[in-house]
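Just one chain follows, in the form predicted alone, and it is written as structure tokens.
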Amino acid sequence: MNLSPEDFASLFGIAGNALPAACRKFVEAADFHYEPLQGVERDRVILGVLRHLDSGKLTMVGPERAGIWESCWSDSLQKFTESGFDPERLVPDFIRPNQPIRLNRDYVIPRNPRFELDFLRVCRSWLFARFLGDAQSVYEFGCGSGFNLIALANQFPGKKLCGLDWSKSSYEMVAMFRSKLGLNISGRHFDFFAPDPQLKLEREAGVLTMCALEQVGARHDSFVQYLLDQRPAICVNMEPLAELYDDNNLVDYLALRFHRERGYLDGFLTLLRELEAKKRIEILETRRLEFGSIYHEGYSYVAWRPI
């Protein structure tokens, strides 16, 4: 089987024709062939799935991890740095090749070892398309290895970016790329538990997150209040959501176990439409595009807005 622009442009919500050159072009230029498991080999994966469940070997998110990302990053940063500065070594190593992968509540097996970061940049395509073009500048919090900054950078040349993230060496890496790079892209510190209420939004601004806010767990009322206070245009947040998995479903009761063992984000979504209730935010859009690695789903998102 495989995954077609039409396939991208119904897990997107649009028709087909609707889908952008740039994300058509992603989608021709990879190999989205997988194999669905069946029998003994699903039987397999789902085994090695509840055995790393029960292994008490999980760790849970939190402030605690932050020497964990520090090291991470540092080691990205030097892997950046002695490539001679090559983006393609900034890819972060959750996104693991050569893994079964999640796809529409199942398990299959790709053909394409990068099948889970080819699927990946479709999508970002997709989300950067849809929702940041018209912003005038575009802050991503929990920016990692900067490595979503510099696909924005790419895609809209000339927007001004900023990168932010509690690690040292996140920040101090993503304020190379202008130098290295080119790119109209700066870094500074940023803390999901304590924002800094100085650090001011410039107008018209875009607030992204992608499979970073998932690291605050419950604790997200305090990065959800700045950003109603520094009122930018646009909010995308491209996170595990566990508000839209089905219990019901094998696949996704794993995926909420796994979510739950990890302490990942947790009631991020409730709390936005509970806000939207009372006329404070917009939810633009929410959608899961039914795509994940082999523990959980981080390719969720829901766009919003303060009013």
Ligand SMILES: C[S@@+](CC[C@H](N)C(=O)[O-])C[C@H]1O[C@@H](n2cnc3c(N)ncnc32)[C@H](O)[C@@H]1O
The other form holds:
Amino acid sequence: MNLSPEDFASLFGIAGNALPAACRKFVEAADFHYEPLQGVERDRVILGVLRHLDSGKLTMVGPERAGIWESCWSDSLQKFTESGFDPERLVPDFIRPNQPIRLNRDYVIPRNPRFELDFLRVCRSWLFARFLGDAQSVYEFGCGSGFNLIALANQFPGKKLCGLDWSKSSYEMVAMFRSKLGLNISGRHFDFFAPDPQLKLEREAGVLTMCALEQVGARHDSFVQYLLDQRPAICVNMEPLAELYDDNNLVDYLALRFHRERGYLDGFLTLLRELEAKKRIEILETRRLEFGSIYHEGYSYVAWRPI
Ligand SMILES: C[S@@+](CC[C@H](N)C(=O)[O-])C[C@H]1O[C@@H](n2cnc3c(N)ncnc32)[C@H](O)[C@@H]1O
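Alternative state: the form predicted together with the ligand, after the form predicted alone:
Below: every chain and molecule of the assembly, starting with the one above.
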């Protein structure tokens, strides 16, 4: 089986011929063949997931992981520097090649070892085209290696970009993109748990998080309040959104268990829906891409704006 440009368009809720050119380019350049899993092979994957969930080895996200992230991005910074500033070295290790993945609420085996990364590239270019084309400046909070910002700079040259993270190695690495890659990107410290009110967003800014807010569990209130105060033109959060799983589906149920065991983002979409009911924000789009790693779907998104 294969995913065509029309399949991606359908995932995004648009007509096949409406797929933005940037997305189509990524779909056509990659191999999206995969094999569905059946019988004993499917059971083996499910058993592996269950064993992992029951292993007692899953760590919780939260404030105590600051040191772990620092060491992760300091390794990346070293690899990036030693490679002579090759942006390909910025692909994070948590996008693991050669794994079964989840697609359309089941597990499948991709032919292409980089299927997850290639799928992310298509979806990321879709998000950028759909929501961030008009923003003069875009801030990515929890930007990690900064590889999303480089993709955004390549898709929309000329935007003023800023990568923020609580890891010093992360924002120092991102700050190097200006001198080493010639991109209009700056880096800055930011902590979701204690947003700095002195950090003023530019007018009509875009705000982006990608698999980053997931790290705060239920403690997203301060960040949401910060955004309500700053009034960006648009916020796009591509994150695991627990509210979108169906716990009557086995594969979703296992993702939910993983999500809860790790303490991922809890109640964020619910809070946004409450704020919308109070007319404080407008939710522009919520979408599940029916795709993820073997353990969960990190690539659902919600786009919204303060009113
Ligand atoms: C899974 S990584 C995602 C990085 C990047 N957005 C990407 O898509 O590759 C999560 C990121 O969130 C950052 N992070 C976790 N907790 C944070 C906090 N309290 N404040 C700021 N950044 C945080 C980590 O340092 C890391 O860069």
